[in-house]
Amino acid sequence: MWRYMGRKLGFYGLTFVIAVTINWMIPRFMPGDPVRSMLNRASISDPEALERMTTYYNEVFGLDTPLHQQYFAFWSGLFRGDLGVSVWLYPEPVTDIILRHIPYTLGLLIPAIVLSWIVGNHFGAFAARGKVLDNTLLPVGYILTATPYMWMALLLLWALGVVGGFFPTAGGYGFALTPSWSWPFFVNLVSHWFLPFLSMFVVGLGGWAIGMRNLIIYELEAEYSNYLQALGAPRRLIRRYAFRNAMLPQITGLAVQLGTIIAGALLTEIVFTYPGLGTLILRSLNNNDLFLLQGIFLFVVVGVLIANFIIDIIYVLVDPRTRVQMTGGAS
């Protein structure tokens, strides 16, 4: 077990280094000068003053040094927990800005991923019970899983927000409210959260339902199912074993799809102007804030790696075959 965990940690460590390096490179090769963009917003008309301020801020942000020095300085700051200062919201630290927005993204992502996975798996298993259910639920699942997150978000925004008026269409809470630990603020917060959550939940639900339906049908035609049926085992017992075996590929699928789901969440936040990391990425791009961009991408990369590592551990715990192989390998 420990040898397996060590190999996994080594793999994720190497992936982290490569991902952080790419994350550092991408903003620096984007067009535009972040310092010039910041000074242009200040509307400085004196060319000499503009030149002096450009030189000063290039030194402040470390942009006057060669790229390899900037790279090693980034790693040094990363180990100290220092991601730099935002160009757009100067002089606020990048870490403080991200920590202010990340609860919204996590509050949207975690419930949508967990609930869509659980409900989708049960719907898929339910649809595999007969042709009538299969012919009814399967087309709906294909439509949902083929719908991009952004389109579903726009559709729900228009139908339930603009036309129906049932839910607010933008923001994380009412503009007239101040965040507080009060019941009115909590109700308002949930009302703004519901539509982004629903759009992610519905799209994810279709994909997991189709995957589970196909896996259940495959498991019911496997040799062990036919053997149990020949022994006279109850149909419910056979389906229970089929469901348990079908859950294992779905756990693997969750790890594979995690990056796509997070990208969908970021786009959903942009549609609803939800104050999470997605909206923050858009504003960082508009303001050429490469330090904030690389900080956000770093948090996303670390979150995906941690989630995949947790899923790997869960897979080992729920799959007895993996534990037997590790025990055999150790002996």
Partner chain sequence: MGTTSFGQDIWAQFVHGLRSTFVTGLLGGGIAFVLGTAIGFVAGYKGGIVDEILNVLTNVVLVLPALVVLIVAVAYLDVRGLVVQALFIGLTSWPWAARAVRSQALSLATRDYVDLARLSGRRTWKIITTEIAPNMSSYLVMSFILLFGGAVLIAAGLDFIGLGPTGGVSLGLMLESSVQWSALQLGMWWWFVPPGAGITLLVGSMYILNVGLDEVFNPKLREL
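The term rigid core refers to the most C-alpha atoms you can superpose between the two forms while keeping them within 1.5 Å. In this text the structure is predicted, and so the values were computed from the model without any measurement. Positions refer to the first chain, counted from 1. Compared with the form predicted in complex with its partner chain:
- Here Thr136 counts as shifted, since its C-alpha moves by at least 2 Å between the two forms after the core is aligned.
- With the core held fixed, Leu155 shows a CA shift below 2 Å between the two forms.
- Taking the rigid core as fixed, one finds a CA shift for Tyr71 of 2 Å or more between the two forms.
Give me the form predicted in complex with its partner chain now, not the form predicted alone.
FYI, this one's just the chain on its own, none of its partners or other molecules.
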């Protein structure tokens, strides 16, 4: 088991190194000069100021040293938690800004992922091989997975927020409140959180339900289900066995889907101007704050890697076969 974990950790370490390298390479090897384009967009007319800003930015990026030296400098900065200084919120370090916004994104992502996974799976298992339910579930589920996250968010926001007026339409909490551990603030926070959560939950639901439905049908064809049926076991019991077996591929599916779901969360946040990483990405793009953008990229990658590792651990805990294989038993 520890060898397995070690191998997984090694793989994630490699992925992290590659991600950091990509992050380092993009500003340096993309066609065009990032410093020049940043300054162009700022449209400075004074040539002397332009000269000074160019040298300043070159120095900040470390573009005036040889390439390998730049690479190591980038890594050492990373280990000191130094991702550079934001251009948009000038004197503030990038790391601080991101850390301030992360709780909102996590608060949105984790409940949406976990709940839609659980509910979707149960619903799919329930609908499989049921005549009416199955026929309605399939098209609805496929349409839901095909819905772009931001469109679902827009529709919900418009229907429940603007027209219905049940929920606030923007922000993470009311403008009249300051963050504190009080009851009114908490209620306000939840009412702002609910719509983004709901739209992510609904979009996620369809995919899990369909996946589970297909897997259950496969499992019901398996030998053990036929055997149980021949023994006269009740339908519910067979279903329960099938469900347990079908869960394993769904856990792997969760790891594969993670990137898409996170991207969806970022888009949803933009619609609701929810103060998480997605809105931060939009702001940093609008303000040409490339340091901040790259910092967010690194944080998202690290988050995805950690989540993947957690899913791996859960998989080992849930599936006894992987444990047998790891301790050297017959495969």
